[in-house]
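Only one chain comes next, encoded as structure tokens, the form predicted on its own.
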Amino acid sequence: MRIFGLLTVLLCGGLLIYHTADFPAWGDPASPASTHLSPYYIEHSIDDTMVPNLVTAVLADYRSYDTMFETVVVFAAGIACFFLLRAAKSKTPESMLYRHIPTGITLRIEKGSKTPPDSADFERIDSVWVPYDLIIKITCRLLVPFIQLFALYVVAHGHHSPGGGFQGGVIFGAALILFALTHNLSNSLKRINEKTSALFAASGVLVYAGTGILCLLLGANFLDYSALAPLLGGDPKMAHSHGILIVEIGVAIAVMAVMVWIYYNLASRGRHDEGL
């Protein structure tokens, strides 16, 4: 088998490297992008999309269906990683660390032995950790809500400045990997867990192809924005904006929950009862 898979991917790679010699020379002015496609984007993207952002107009409108797959598989990476690293987890864990806040002192329960009671005063910790940090801890949790509120300012104004979807929901996931790592994993379970996660990376897709679904039941074409006019008020070119910011929040819901899905899969090894 291992044979085979060698084989189909030097057949594959080959195949790729031979007919790369078709294509047009790096940074040649002749191109078909050059000649066709990049100037009507450059000359007609404010009035077909009412969206400054070029990158935002190719990206949400001119190629909207390859950007959804795009968006489909981030959310088939978050299900491999699931199946690939998940495991059963464990009842009673071999041990479990408990740090006494007063002291500072970290407590080793061992298998089996009682744990202390649920108060103010201990704190469950993974066994793989960084030795407690007080200016560590406190300027994670005063950096952590704004960096989630940059995250929608750059989802929001993903029209008409650098950003989107994408960075958004990567920053808005690197918050709460953040979260995790100076804290701990069941801390951060508490807030986000893997079924919350996984219902946000479903939904965000849902919210991308649903849009392109509700523009059908209006009468247009598949992630036809213009559609969504009755419903969002204003003129056909004012609801494409709105229809765009619509899709780009969904990938931003996706991207967020599979990057936080597949860390809590890495980070504990599939266990999700002690991480990094």
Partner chain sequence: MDGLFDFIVSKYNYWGYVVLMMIGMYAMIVKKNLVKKIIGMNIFQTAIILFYVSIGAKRDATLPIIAHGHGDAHHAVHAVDYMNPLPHVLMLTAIVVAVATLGVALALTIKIYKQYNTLEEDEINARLRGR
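Could you drop in the structure for the form predicted in complex with the partner chain? We only have the form predicted on its own so far.
For this one, just the chain is written down, with no partner chains and no other molecules.
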């Protein structure tokens, strides 16, 4: 099997390497990929949309159908993880561990016994619990707000610099995952729980598709942002720029929520009680 697999791979690779001789040279400005469609995008996008970052302009304006369905794919992946892993009913565990923070004593509460009052002194801990590293905990607590601020900057500044909805959404989700990693899962579920993340994921797709429907209702084509000019103020070209921003915000919300949602399901095997 190993030899057979290696032979197949070498045959495919050999054929592909043999045919690279016919490819255009690397970085050739006259290659077919650079001569047909992309010159139009490069030369006209700043006139059409007032967005200097060509990638953002093509992503959310010229090819916004494509991006809309990519967002739907990400949303569908979140739902698929939910249906594959999520346990239908959370059963109460046999025993729960609580930690009294000032003294560091761990209490094991058997099923049916009285649980400690919900105060700052007691916290529930996982069954496999290692003491939190103080430096990691404090550093991440200080870093998370700045990572989130940077994520919002990436979303909002995607018109003028590298960035946009996908990157900003993933960075925002990564900040929440960092919080869940350095504290425990139940702490982060208190901040953003499963219902919230599912609602955010759906509402991000809704913002994107809703912008398209709104354009349709205002008498233009689906996702033709120039129809939004009377609502947003400014001329139709500036409306393209604002429409791209709205759509990018929708993408960012959906991607952020789906990343957090998938992480919750993977890290707790769908039970949402104990995590990584």
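Numbering follows the first chain given and starts at 1. So that the term is clear: the rigid core is the largest set of C-alpha atoms that superpose within 1.5 Å between two forms. None of these values were measured; they are calculated from a predicted model.
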{"query": "Large Cα shift (2 Å or above) at Ile17 between these two forms, core-fitted", "finding": "yes"}
